[in-house]
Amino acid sequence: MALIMETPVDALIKDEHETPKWKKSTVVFVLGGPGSGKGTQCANLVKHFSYTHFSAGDLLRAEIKSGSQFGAMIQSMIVDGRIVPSEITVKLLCKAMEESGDDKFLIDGFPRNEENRIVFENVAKIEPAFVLFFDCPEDELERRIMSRNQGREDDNIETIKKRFKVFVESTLPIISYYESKGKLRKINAAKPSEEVFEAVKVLFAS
């Protein structure tokens, strides 16, 4: 069903003196550039720990598909490789949380920026755990993406080199961030899949 923008994201608390499971979530985020094995290295994930995986990029083509009415201003912005506005991508996020009746969640590829970072914060009003940082030289991205052959509209070339500049611009200051606060954990994301996932499963390990 298309997210109904105008429910106000404090309807999605049934009862104000009632807490709802997912926001007293354990939430990782997980970030890295376009291509850096995110997605991958979630799936693996899910399947070795009890995470419920949301991907903010998935929960936006599906909310174009779902005939959203920002459907159109979603879709430009993902194929112009530009960060759709945090209200949209939050409530979607939120939403997702709520309706999983889980507690423990894999944020993949949010925050992008420092709206996201903020909104999130502001409406969630959840810290993370830590912040999974997928490490990858652009040569090594643009490599994977353009062999990655699922039909998605932003992996073509002109929007690649897109992506990569929103990522330094917008997303590695959020990294930052992160690392300033001693929450970030860095991986070398240039490694074979499964050498990555080694150095990942230790850190959900414990």
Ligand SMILES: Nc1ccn([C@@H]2O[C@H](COP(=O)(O)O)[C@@H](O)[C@H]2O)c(=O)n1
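Given the form predicted in complex with the ligand, state the structure of the form predicted on its own.
Just the single chain follows, nothing else.
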């Protein structure tokens, strides 16, 4: 009889409370192309509406920095050029929501693809209240990213075009999915930041 080894991923998935507080939370996914202003608008929402803001990428980086066994596993995957399994990202999101003690969350830049979405629904077993989509034309996104260039390696025109292509191929199907469920809230993100937030405020005030 073969012995089945439990991996750190299995342990992470199994490590869940009977009735996690976040199961009754309000979750809003925040999506938009690179340079669409997601971070700025999330900061505004945290300040005005007392949401807690999580970025999936930030949580992965924080886990690596923590020196935990999961952090080491994530680091080795990234070094090897492998994609971190959606289960790990989702479990980190659930853990962060549980530890925050809050009940209103903005999850920024997630789900990035269809697999992310399916795993979130299967593991977290909650659906977003709605999806906030910052819609902005590619040429405007390019202009913004190039003008904010502060020495970041990924702020060059070739990399920007690649990032936008990935966004269109992976994330736009997610946006279409939530639109079909009546859960999409689209914002014209090409306008000045203050005007964009005025439109966002209307959604959250209601």
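Between two forms, the rigid core is the largest collection of C-alphas that superpose within 1.5 Å. Residue numbers count along the first chain shown, from 1. Since we're looking at a predicted model, the values are computed, not measured.
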{"property": "L60 C-alpha shift between the two forms of 2 Å or more, rigid core reference", "result": "yes"}
{"property": "F70 C-alpha moves between the two forms by 2 Å or more, core aligned", "result": "yes"}
